[in-house]
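Below, in structure tokens: the form predicted on its own, a single chain.
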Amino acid sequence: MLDTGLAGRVCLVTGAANGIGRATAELLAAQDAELVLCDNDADALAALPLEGLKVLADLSRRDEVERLFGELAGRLDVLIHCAGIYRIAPLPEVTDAEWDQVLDVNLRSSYLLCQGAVELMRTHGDGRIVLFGSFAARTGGLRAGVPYAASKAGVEGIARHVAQYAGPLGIRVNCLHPGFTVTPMTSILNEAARAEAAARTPLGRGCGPEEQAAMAVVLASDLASFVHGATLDVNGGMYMA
């Protein structure tokens, strides 16, 4: 059996109480990791039945943030970065206001986990940092709208700039761009949405959250201990670089 050294690991997992964070805490719970687990969603993340630190927090915003780091006692080994929303309005119909809610929510998010995991995972000179970004990112979305591919566009650039930053430190970085991948997220595509979007998928379908979370934890692990300032495509062939 491979062993992802992941046991005992202080593992912070952001959107963990539905899709794809909720799957990579479950992933590290059989991993026995010492989970820590975050989501706006107060009845969803009282519900998740993992055993962890659960915090609630609106991660768009500085003081929410640090609140957040400030009850991690000071030990922080992996951060996986989950959270996000996903709007797919046409680009005339886009306000300012859902521009900068999703941007703020997507990508200020990544910036500001992204400077206080490295602050608490310096100081004992390892730690592993995973963040979502998007097929979006590659292609500027199928569906989705302008402010979401953005978004996903600058988590790719924040995790190369924290990769060349946090490398020296003993720190690894990656992103990981998810495609069509069935969740609460993705529901508010109708259903010829989701029909196009596997069609369009050599694979012939959606993904589960299970499947991005796999590859998640894979980069969080000891397996990947060579793998750094990588974007990896989990999106059954649409995108071929």
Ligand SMILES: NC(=O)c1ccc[n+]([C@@H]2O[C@H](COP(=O)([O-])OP(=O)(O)OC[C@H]3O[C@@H](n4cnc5c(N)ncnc54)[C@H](O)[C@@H]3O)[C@@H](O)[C@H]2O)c1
The other form holds:
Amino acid sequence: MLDTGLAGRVCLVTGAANGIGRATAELLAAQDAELVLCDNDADALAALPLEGLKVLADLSRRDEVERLFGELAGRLDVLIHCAGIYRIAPLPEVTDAEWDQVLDVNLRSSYLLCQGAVELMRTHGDGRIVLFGSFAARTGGLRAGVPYAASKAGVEGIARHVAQYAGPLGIRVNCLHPGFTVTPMTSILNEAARAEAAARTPLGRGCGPEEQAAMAVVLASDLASFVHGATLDVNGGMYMA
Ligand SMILES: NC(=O)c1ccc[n+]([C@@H]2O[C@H](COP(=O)([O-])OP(=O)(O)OC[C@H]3O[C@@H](n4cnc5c(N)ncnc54)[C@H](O)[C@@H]3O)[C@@H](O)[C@H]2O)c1
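Since we've got the form predicted on its own here, give me the form predicted in complex with the named molecule too.
All chains and molecules follow, beginning with the one already shown.
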């Protein structure tokens, strides 16, 4: 059996209460990782049937991110940042408030979490960070909205910057761009929009959250020991870089 090297590692998963984050947490639990599960959905987080430290936090806010890191007892091996939001509006209808909200949750959180994670990981000269972008960063995300597309392109930029900064500290950083994945996030799409997304995908279907989670866990594992500063498209061929 392949050894991921994740047993006993302190792994922080954000957006852990739903969708890809939840599937990632389940997979890490199966690897005997020590879980820190963070989300801003109190009910779903409390109901999550997984062992580990559960931290309710709004990751778009510095004070909340600092409180989260304060609960970690000084050690972090893995950060997989799945938390994100999606607001669909055509360009003329996007408001400044919506722009700020999506950028704060998707982009600002990525910067805040990387800042905190690197400070903890550098103390033991090892760490792995996986940030979640989106195929919208590749395609322009016409249906996802301009704040979402911009935020996810920005996440890739953060991943590359932090990879340059933190690689010499022994910290690997990568970005994963999911394609259309069936989760609570995409449940707001109607049947026609889902069918259209599947039709634009050469594999002819949407993805399950566990298929994204598997790739995130591989990137965070010893199996990807020389993968650094990379952007991995997990999209069934919807966009080929
Ligand atoms: N589902 C897709 O088709 C798809 C496609 C491309 C990219 N992505 C990206 O993958 C990641 C996971 O998406 P998903 O489909 O699992 O979404 P989801 O909506 O199912 O889950 C996201 C989780 O993030 C949490 N969250 C939202 N705002 C938060 C905040 N401010 N602080 C803390 N937690 C917060 C939510 O409560 C939720 O539990 C996101 O970054 C998303 O943008 C998803």
